[in-house]
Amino acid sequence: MSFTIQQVLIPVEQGYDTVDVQIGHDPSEPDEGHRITAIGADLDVVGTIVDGRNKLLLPGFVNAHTHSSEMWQRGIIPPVPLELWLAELYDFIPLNEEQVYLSALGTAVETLLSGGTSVVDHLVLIPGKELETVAAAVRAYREVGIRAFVGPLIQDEPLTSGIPDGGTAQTHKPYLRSTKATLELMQEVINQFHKPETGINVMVAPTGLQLCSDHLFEGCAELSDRYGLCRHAHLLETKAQKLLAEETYGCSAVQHLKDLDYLSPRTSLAHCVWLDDTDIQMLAETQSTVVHNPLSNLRLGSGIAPILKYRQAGVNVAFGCDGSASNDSQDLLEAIKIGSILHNTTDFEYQHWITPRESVEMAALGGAKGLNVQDQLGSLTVGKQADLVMYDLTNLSLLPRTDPIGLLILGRPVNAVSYAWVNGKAVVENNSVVNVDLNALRQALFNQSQWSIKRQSPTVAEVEAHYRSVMQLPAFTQGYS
C-alpha cells in the first residue's frame, strides 16, 4: 500500500528540512515491495497520509551481528573471557525449536524498537535438528517483518581447540559433524530457505578460523560464490584467538582468511579486536566490513576494536548487539552509542572521533554495505526500498529540543520508536510492534525459564586451567566453575 509521511523531520548537510516522503510500490517488484518515491516539500499526497509533525526520519538501522538463542541464557553466565563464557554457553544451550522461535521474535522486536529493521542473526543450531532450528527462527522473523539475514553458525572442530596449545600437547575430541556433512547441511539450508524477495537471506557464516579448517572455509566461500551469498564470521575478538592464529597458521588470522579468499565486498567480520595496521590495510583492500560490537567486548574483556583506525583506513564499520548472553540485550542505539563515544579515550585528536550523524551512517549504511545491499537499502534516497524508521521528538527521553540526531545517538531514547516499515510495510505503528502480541511473547519467555543464580559448567572445570596458563595468569586452585 503506498502511503505519504507528510512534514517529516530529515537530515540535510547543513541541517534538517521538513519534508513530505512518498512510498510507492515499485511495478518491477512483487506485490509487497516499496521503494521511496519522492522527497520534497509539499507534495501530492499518494495514498495513506502519515503525519510526520514533529518526527525523525531516518533509514532503519542493521544489527549486524547477534546470535538470537542467546536469549535463553542472558544475564547468567557471569564476568570471564569469551573462552570460558563460551564453554558455559555451550554447556547450557537448552534449546527446542519453539525456544529458537521465541527468541528470534524477541530479537526482533527489540532489534525494532530500537530502530533497526535489518538483523544479521548468527544462528546456534540444535545438534541433530539444523533444518529445524533454522526452520523456526525464519518463520519468527517472516511473522514479525524484519529483514533477516540468517547465518547458521557453523564449524567442524570441537570448542576445547579455540585455546591455543601454549607449548603443550592438547589432544581435542573430533566435532559431531564432518565438513563434507557441514557443506552438505549449508546446501540444504540454501535450498529451502534463502528467499531475498520475502525478506529473508542465508549467509555462509563458520563461526571462525578457532573452530573451522580451512576445508570449510574453502567451502563457505565457494558456496558464497555459486549462489551469490554473503559471508560472515567472528574475527579475532580475542587475545586468545591472536596467539591460535600466530601458533596454527604462523602469519596474522587476517592473512590466513585472505589467502582462503574469504575476504571480499560480501564479507562482514564480527569483533576484529586485534589487529594490527598490516590486518586493517587487508581488510581495506579486499573492501571487507568490521562488526563493531562494543558491549559483548566490554562485558567479555576482549578488548577494545580499533575502530578509528579502521574509519581512517576506509574500512566499512557495522554496528552489532552480538548475542543476549554477552550483551545482554539487544538495544541497538545502546550499541551504537557506546561503540561511538568509546573510542573518544583511545585517540586524543578528537577530530577523528564520531560524530552522531557519522553514528548514524555507520548503522544503517555502513550496515547496509556490509550486506552487499547499500544501493538498495541504507540511506534516504529516492529509488531506494523502503526501510524506514520515524522516532517521536515529543518523546520524554528525547526532550528538550536541541538536535535529533544528537539525543538520539547521545542520549538514552526510551521508547521512542513511532513507526517502522520493512520494504514499505509497517512493522511498528504508533509505537507499538503490528505484527507481534507482546504480552503473549512476554507469557511465554517467562513460562519457558526460570529464576537461576549460579550453574555447574563441567567443560569450564575442564579447560579453566588450561586457559589461564597459555594466557600466563597464575594458577587458581578454586575456579570460576
Contents of the next structure:
There are 2 protein chains.
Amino acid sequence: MSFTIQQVLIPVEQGYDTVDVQIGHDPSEPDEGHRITAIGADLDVVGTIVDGRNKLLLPGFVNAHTHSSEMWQRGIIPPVPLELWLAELYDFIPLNEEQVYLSALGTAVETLLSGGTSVVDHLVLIPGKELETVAAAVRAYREVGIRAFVGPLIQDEPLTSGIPDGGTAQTHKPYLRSTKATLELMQEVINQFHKPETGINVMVAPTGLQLCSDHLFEGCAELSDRYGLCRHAHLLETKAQKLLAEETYGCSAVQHLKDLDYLSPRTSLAHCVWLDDTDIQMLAETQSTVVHNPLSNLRLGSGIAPILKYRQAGVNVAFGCDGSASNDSQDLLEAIKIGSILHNTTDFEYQHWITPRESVEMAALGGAKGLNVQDQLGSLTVGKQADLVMYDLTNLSLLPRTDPIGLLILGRPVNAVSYAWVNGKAVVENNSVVNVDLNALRQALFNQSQWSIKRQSPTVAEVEAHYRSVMQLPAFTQGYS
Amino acid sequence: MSFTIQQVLIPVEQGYDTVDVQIGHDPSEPDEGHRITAIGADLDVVGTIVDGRNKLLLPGFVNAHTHSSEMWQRGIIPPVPLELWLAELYDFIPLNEEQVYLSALGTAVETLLSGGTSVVDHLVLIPGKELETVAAAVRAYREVGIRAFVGPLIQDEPLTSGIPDGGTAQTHKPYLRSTKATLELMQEVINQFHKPETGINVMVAPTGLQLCSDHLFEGCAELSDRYGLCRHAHLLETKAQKLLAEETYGCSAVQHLKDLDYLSPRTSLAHCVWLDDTDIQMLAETQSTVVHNPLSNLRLGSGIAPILKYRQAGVNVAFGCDGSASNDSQDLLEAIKIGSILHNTTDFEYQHWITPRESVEMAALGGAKGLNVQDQLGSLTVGKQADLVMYDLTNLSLLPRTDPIGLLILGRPVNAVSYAWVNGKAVVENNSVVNVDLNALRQALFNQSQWSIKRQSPTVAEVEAHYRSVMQLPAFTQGYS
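Pass me the form predicted in complex with a further copy of the same chain as well; I've looked at the form predicted alone already.
Next comes the full complex, this chain leading.
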C-alpha cells in the first residue's frame, strides 16, 4: 500500500528540513516491495496520509549481531568472562521450537521498538532439530514483519577447544556433528529458507575460528559464493581467543581468516576487540564489516573494541546488541549510544569522536553495507526500499526540543518509536507493534519461565581452573561457580 | 497513610523471598514520615493493601549527582571534552525561574521512573536570581514528592581558570560574585530552604577546586559543620583538572581538599576519574563517597573512573546521572548498568567485577551513605524510612523470568517502575507519576524550546586553542566550533 508521510523532519546537510516523503510501489520490481519514490516539500498525496508533524524520520537501523534464543537466559548469568559465560550457557536445558519462536518474536519486537528494521540472528540450533529451529525463528520474523538475516550458529569443535591450551596438551571430546553433516545441513537451510524477496535471508555463520575447522570455514565460503550469501562469524572477542589463534595458527586470527578467503565485502564480523593495526588493515583491504557489540563486550569484560581506529582505517562499522544472555536487552538505541560514547575515553583527540549523526549513519548505512544491501537500504534516498522509522519528538525523553538526533542518540529514548515500516509495510503504528499481541507474548514468556538465581554450573567447574591458569590469574580453591 | 504490600518478592541472602511488607507511622517521630514496620510472611494487614504479586521491592536509589536545569541543553552539545563542553554550556541564555521549575520537575520524573527516590541537584543558579532559582527547584521537588538534596553550584573564579595555565601566564577576569557574597548567599539558602523533615536538604557544593578559592571551600566546610549539612563537589573529572591542581597547589587535588578539611563521612565527590592510589587511600581514610557518573564520563571523554579500586580500598561509591547536557538522560538504571559493567574491562580478575546485587547496594545504600542517611534509608530494614520502589516483573523488558535483579540491572527496563514511595507517600502508582500531569509537562517543555543544531560558540572559540595547547593536541587553524 502506498502512502505519503507529511511534514516530517529529516536530517539534511545543514540541520533539518520539514518535508513530505512518498512511499510507492514500482510494478516492475519483482519483490513487490515499496520504495521511497519522492522526498520534498508539499508533494502530491499518494496513497494514505501519515501525519509526520513533530516526528523525525530516519532509515531503519540494523541489529547486526544477536542470538535470539538467549533471551531465555537474560539476567541469569553472572558477570564473568566469555569463556566461563559460554560454559554457563551450555548448561541450560536445550530449548524447544516454541521457545525459539517466542524469543525470536521478543527479539524482533525489542529491535523494532528501538529503531531497528533488520536483525541478524546468529541462531543457536537445537541439536537434532536444526531445521525446525530455523523454521521457528523464520516463522516469528515473518509474522512480526522484520527483515531478518538468519545465520545458523554452526561449529565442528567442542566448547573446550575454545580455550587456549597453554602447553597443557588438553584433550577434547569430538563435537556432536561432523563437518560434512554441518555443511549438508547448511545446504538444506539455504534450500528451504533463503528467500530474500520475502525478507528472510540465510547467511553462512560459523561460530568463529575458536570452535570451527578450516574445512567448515571453506565450505561456508563456498556456499556463500554459490548462493550470494552474506558471511558472518565471531572474531577476536576476547584475549583468550587471540592467544588461541596464535597457538593454533602461528599467526593472527584475521590473517588466518584472510588465508581462508573468508574476508570479503559481504563478510561481517562480530566483536573484533583484539585486533592490531595489521589486522585492521586487512579488514580495510578486504572491505569486511566490524559489528560492534559494546554492551556485551563490557558485560563479559572482553574489552573496548578499537572502533575509532576502524573508522580511521576506513573499515565499515555496524552496531549489534548481541544475545540477551550477554547484554541483556535488545535495545538497539542503547547499543548505539554506548557504542558511540565509549570510545571518547580511548583518544584525547576529540575530533575523532563519533558524532550523533555519524552514529545514525553507522547504525543504518553501516549495517546495510555489512549485509551487502547498501544499494537498497540504509538511507533516506529516493529509489531505496522503504525500511523506515519515525520517532515521536513530543515524547518526554526527547524533550525539551534541541537537536533531534542528539536527543535520540545521546539520550535514553523510552517508547519513542512511533512508526516503523519494513519494505513499505507498517510494522509499528502509533507506538504499537502491528502484528504481535504483546500481552499474549508476555504471558507466554512468563508461563514458560520461573524466577531463579544462579545455579551451580558443572561445565564452569570443569573449565574454570584451566581458564584461570592460561589467563595467568591466580589459582584459587573455590571457583565462582 | 499506612499500608501493607502483600506477596512481594524481595532479595534475601539466598535468592528471593515472597513476603508482606508493612509501612506504618511512628507517632513519636517528629518528621511524621512512614517507616518499614514489619517484613515477613502473612503479616496482618495494616492500612490499605497494595498487591505485590509478580513485583520486586527494592529500596529507592539515589541519583547522587545531577544538574537539573541542564535538561534544557540535552542533546545539543556535541561530544567534546569537559572544558570545551563547559564553554558551550556557558553560551546558552540564562534560564528563567519557570524553566528551572520545569527542568527540576522533568529530572525528578525521570529519576522516579528509573528507580530513584532521592536526587542530588548540584543546581546552576541564575545570576542575580539565586534565591529564586533555589525556590523554583525546591517547589518542583516538593510537588513531585521526591527527596531532594539541593546544592547550589557556587564558584568564585571564572570559567577560564579551570584550564591549566601551561606556563602561559593567562589572565582571567574576576568572577561575577565575590567569595564573601557567595557565602552570604549560602547562609540565606540554608535559612530559607534547609528543611530535612519536609524532604528538602541543602548541601554545600562548591563547583570544584578548579573554579573555587580555598576560602570558599573553607567557608562551605564551616557552614556544613554548623548546620550538619552534606558536602559535595566535583573532583578530578578530567586530566586537565589533574594538571591544573598540580600546577596550582603542587600536590594532588585530593591532598589539597584534605588539607582544607573538606573530606569527611558526609562528603560526596562527583566523578573522581583521575585519582591515584594515594588519593584513593585518602578518600578511604576520610570515609568520603565517590559519585560515579559513568555516562557523562564517557560522553565527555573524561575517562573511566577506577571504581573497582575504590571498592577494594573500601571507598563508598554511589551512582549519578550527571546533568542532562552531558548524559543526556536522567535514567538512573542506565547509569547503574553502565557504571557496573564498564569496569569489567579494567581488570581481568572477574572476581572483582560488580554483581547486580552489589550494584543495587551501591545505588541504594551507597547513595544513602554519601548523604549521611544510611541509618534512615538505603535498605529494606525494619525501622528505616519508607523510600521504596516496586518493579513490575511482568513487563516485557523483564521477561522471561530469570533472576529479577539480574534482569533489572543488566537489562534495559522500560516503564518497569510500578510503584514508588518516598517517606511512605506514593509518588508513582500504577506506572504513573502521581503528582505531575505529564502531558502538561511535555507541552510546557515543548513550547519553551525549539529544534536547532549546534551553534557557533564564541566561548569555545576563545578557549579552544589554549586548551589544545596545554593538552598537547596538535594545533589546527579551524576549531570544531
